[in-house]
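Next up is one chain by itself, shown in structure tokens, the form predicted on its own.
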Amino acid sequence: MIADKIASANRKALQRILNGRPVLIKVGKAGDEIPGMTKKTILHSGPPVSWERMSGPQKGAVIGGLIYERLASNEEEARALAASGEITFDSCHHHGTVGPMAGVVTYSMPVWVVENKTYGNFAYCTFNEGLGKVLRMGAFSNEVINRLDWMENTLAPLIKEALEIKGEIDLKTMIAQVLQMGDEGHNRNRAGTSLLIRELAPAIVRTKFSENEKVEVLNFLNGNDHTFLNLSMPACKCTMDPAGGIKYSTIVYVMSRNGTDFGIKVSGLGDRWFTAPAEIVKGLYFPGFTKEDANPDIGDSCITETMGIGGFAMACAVPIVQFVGGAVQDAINYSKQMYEITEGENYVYKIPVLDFRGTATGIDIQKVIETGIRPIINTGIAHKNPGVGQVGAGLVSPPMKCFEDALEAFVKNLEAEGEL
């Protein structure tokens, strides 16, 4: 029976997710590490989108990326180049890559390289810039470009050497620890960043760099709680990719948004995107900003929820409600509710307040449609205009249409193959 085939395929997908072992292996340059990169390639978050349809913050990040690469010298030149057809735009996900918010990755940017040791696949992510006016939020002022230059020329080379001294870092074990320490792996990363510094600091002091540079790097890492986000994301990406392409499976292995569209991919439907207009995030705004300033949902960072942490693990990080809105019980309830739409539980990533129950893992499009419950995502809010930056944080869900269209396509495939 087809129900048995689907159940078996979903168990297989879940097992691949649970078997994944993401390990940080090195630091490299996007142009050298990421397959398919050229000097005129710009990767972005979410499903594919043209320059004309890009949201404000994503356009701002592209402008900044072109200035950073010295392909343009100002905003006007960058806009003209972006619209000229000379630049190849593509989804980060098509290149084993993930990027927070606008997700822009260009040729010269340093990247973390993470390997799934179980299946031998890789994932990549840029370094986190910190909060405020940053490229991922669509800002492209001189201070943004100068920071990116420093990250390329000082931060990344120093961390690269430190990691070579230290050796590989098991991110699965680290994520399991941070969930016990009050993080959820998406919007709260204080414990993860602290553990990362603890791993790297002894090696940092042994590098050939000057004392001032070592202090500068340590202060930068320590001053940016979101440093670890750019490691939890590729850890989740390389964990989820092997769950794709399993015939009959209804498990979601990609969720992502570009500020215009929200897209998902389903294991049994291969590499096909199912998209719908991205929604506005409901949350708390920084002083001086309101919902009217908000861009629709944006970023690859919900790969964390796809893998079963982030919003799915909010019960691990109840103080996060002070950042995204709601009450402590809401965070616990969201984590509990996600068990209703998933295939199983993670036996490594556990939630202490739920008696160490494993996080809900393996979003099933059938269960989403049957229950009407959509995956919960906690996320930052970018201003709708390029160049402004982050204006708040909150909660959002994928549009139900993504799941409806995916299930309809799944049924049509079965009908075409004579399975129904």
Given for the second form:
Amino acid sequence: MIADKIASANRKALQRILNGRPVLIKVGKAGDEIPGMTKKTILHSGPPVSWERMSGPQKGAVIGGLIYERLASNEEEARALAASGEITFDSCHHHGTVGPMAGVVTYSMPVWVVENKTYGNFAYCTFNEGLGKVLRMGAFSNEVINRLDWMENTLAPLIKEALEIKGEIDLKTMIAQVLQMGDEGHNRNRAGTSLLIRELAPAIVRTKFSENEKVEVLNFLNGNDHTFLNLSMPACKCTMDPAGGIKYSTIVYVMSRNGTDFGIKVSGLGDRWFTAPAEIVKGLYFPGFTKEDANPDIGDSCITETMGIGGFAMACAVPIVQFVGGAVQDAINYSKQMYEITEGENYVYKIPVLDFRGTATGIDIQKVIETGIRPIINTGIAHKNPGVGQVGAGLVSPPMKCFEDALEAFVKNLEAEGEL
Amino acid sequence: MNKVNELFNKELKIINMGIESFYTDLKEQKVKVIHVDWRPVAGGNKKLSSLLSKLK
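With the form predicted on its own already on screen, would you show the form predicted in complex with its partner chain?
What follows is the entire complex, opening with the chain shown before.
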């Protein structure tokens, strides 16, 4: 019976997700660590997209990335180079990498390296730049490039040394803790950032860097609540990758968006993307901005929801409703609703307000189609024009078409193989 | 007396499935009612329902 084969494959996919043990092992350089990187490779968030079809913030981040790499000296040169065909654009996900918002990763950028100790696979993510005018939101002014230079030349080497002194950090345990402390690991990372600093600070003090540099680094980490996002994301990425490629499984192991398209990947359908136009996020806007300013949904950060935290754990982060809109009960309802479309529950990542029930884990395309319930994603909103930055935060879901097309392809595959 | 009329002489305990406005109308009239959040499979889309049934 095909139903039995699917059920068994989905249990296996869930087990692989639950078995995952993401551990922060080191800080490195993208060009040295990420497989397939070259000096003219630019990775971006979401499914593959050409320069011509890229959204405003993603184009802005590419321009900034080319200036940062000294491959272009200004916007005009960067645009010409990006359009010339000399640059290889590729999805972060094709390189075990994830990037928030525009998700642009270039050769010289420092990266966190996270290993899934259970399966021996790795995931990579750049350092979070903070809020305001930042590359991930498509900004590329001197201020942005100077900060990236400082991150490469001071922040990363200092943290690298501190981590060597401190030793590896178990992110599974840390994520389990932050869910008990008011974070959901996507849009609220205040507890995670605090715990990370608590782990790193004694080692930072022991590095050979100057007092000024140590103070500067600690202030930078402390001044940005989303420092931990760039660790929760690769933790989720390396947890999810082993759940891919399981024959007969209807579990989603990648969800991602580039500001133009939303894309998902389904375990039993291998590396194939199922895409549809990204939607506009429903949420609250910062003063002076409206829905008209918003870019469609963007970033790899919904790998957190794919793994079962973020919006799926929104009931852990009740204060976030003041940031994304809605009431406390809405946060609880979102988390509860996700059990309708998932294979099981996590036994490490738990929701206190639901009597420590494990977060809903293992999105099943069959259940999404059957119930009409789409995964809930808790996310930031970028301005549609390059260089402006974040304009709000809110909630969004993948387009249903991604799941419909995936289901159709899944059935077609089985028919072609004589299974149906 | 007709059985249906008998029913309406008692306190009604109503479960509403489907269109939510029936539930809200009754609630406004202070009738005890609960609403079941029910939707047809795949929102009633025949093509998708058929694809799903092939996997059952």
